[in-house]
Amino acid sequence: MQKDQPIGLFDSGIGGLTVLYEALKVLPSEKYIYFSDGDNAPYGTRPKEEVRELVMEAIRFIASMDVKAIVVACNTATSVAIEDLRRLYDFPIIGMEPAVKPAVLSDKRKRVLVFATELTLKEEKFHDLVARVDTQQIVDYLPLQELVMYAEHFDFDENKIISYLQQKLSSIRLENYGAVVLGCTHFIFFRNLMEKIIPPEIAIIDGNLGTVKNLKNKLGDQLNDGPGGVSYFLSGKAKEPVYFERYLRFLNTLELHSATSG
């Protein structure tokens, strides 16, 4: 591992840009390669083995660029492939997982609601995570699969999204909950709209900052001195930065509302 080697970040689409956004704040001098498998998004509704093959192919592409670490900035991809990836590569591979533990510990008197993709909620890895920390059986789940494609299409229409969220939450008594976990990196784009219908006393938690801190710890003394920068790829092809930077600028507009678990 050399200090000036880049760090790879991978997602099925643009959700991982929310992780890159945190990484650029915490480790601004690093070089990054961001790979979006937008041609095959979304992953959350695909069969597990198909997703696994897509992830393995994407990581092979990123690894070929001599990276010093890779962040699998996608909960779905992490759930189906992270163990296999760690067996194959000798550099650090950091995965994502829903921030269930801090949510459970935040207020044991109330329940926890996890928003995630359909495939994440089906996976044994997720249920093992919940089983380890949910000793009082207070964790519930809700798939919000459609938010992935809203984000991919840069569709943040307030009326449309709030109507969708209200419909999905119509049978849930929010007063029973102390925390909501955003178990998909795409969902962070909708945080400000969620705050309009989720009572302010309910914490909205994601794992992005904790993931970036984990990356920093894994790199140890191999942090780059700069200059940094980001190269963007979309399903193996170089993509104009403006396509991705549009999302990063949008995240900047949400800064006043953002809060992540550390």
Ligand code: DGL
Contents of the next structure:
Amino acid sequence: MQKDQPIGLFDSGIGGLTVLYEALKVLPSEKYIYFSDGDNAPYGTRPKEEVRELVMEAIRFIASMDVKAIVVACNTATSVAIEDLRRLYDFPIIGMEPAVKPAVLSDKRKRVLVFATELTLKEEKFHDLVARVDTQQIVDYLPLQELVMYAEHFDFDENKIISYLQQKLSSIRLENYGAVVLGCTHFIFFRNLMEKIIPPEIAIIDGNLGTVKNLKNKLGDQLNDGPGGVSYFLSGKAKEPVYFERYLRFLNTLELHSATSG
Ligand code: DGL
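Structure of the form predicted in complex with the named molecule, please, following the form predicted on its own?
Let's see the whole complex now, leading with the same chain.
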């Protein structure tokens, strides 16, 4: 591993930009290659084998650019392919899984609700994780698959998203919950809208910062001294930054909003 090699970041679409956003804050001097498989999004509604093939192909492409590490910034891709990827490549591959453990530990008297894609919630990897950490049987889960394509289409229309969430949550008694886990990187874009219907005493937990810290640990003393930068690819083709930077700017406004609203 050499300091000035790039770091690959991969997602089925633009969800992984929420991880890139954190990475740019924590490790701003690194060179990043962001790969969205947007032509094939969403992954969460596809059969497992198909997703595994798509992930293997995308990672082959990223690995050919001589990266020092890859972050699979997608819970769905991680759940079906991370073991195979780690067997194939000798550089660090950092995966993501719903942050169920910190959520379970956050408030032992109340339940935990995990939002993720249909495929993540069907997978053995998720059920193994829950079996390991949910000793009191307090974890419930709910797929919010449609949010993925709303985000892909840059559709953050407040009325539409709020009524979608209200309908999805209509049979859930939120007062029983102490934490909600955002187990899909696309869902981070809807955090402020979720905060409008999820009471403030419920913690909304995601694994993005933890993933970036994990990346930093894996890089050890091989951190780049700069200059940093990002190159973007969409399903194997170079793509102009403006398409992706719009999302990064949007994340910035969400942060400012939550900072000002306390
Ligand atoms: N962003 C993804 C995740 O974290 C997957 C979304 C999808 O393609 O369905 O699970």
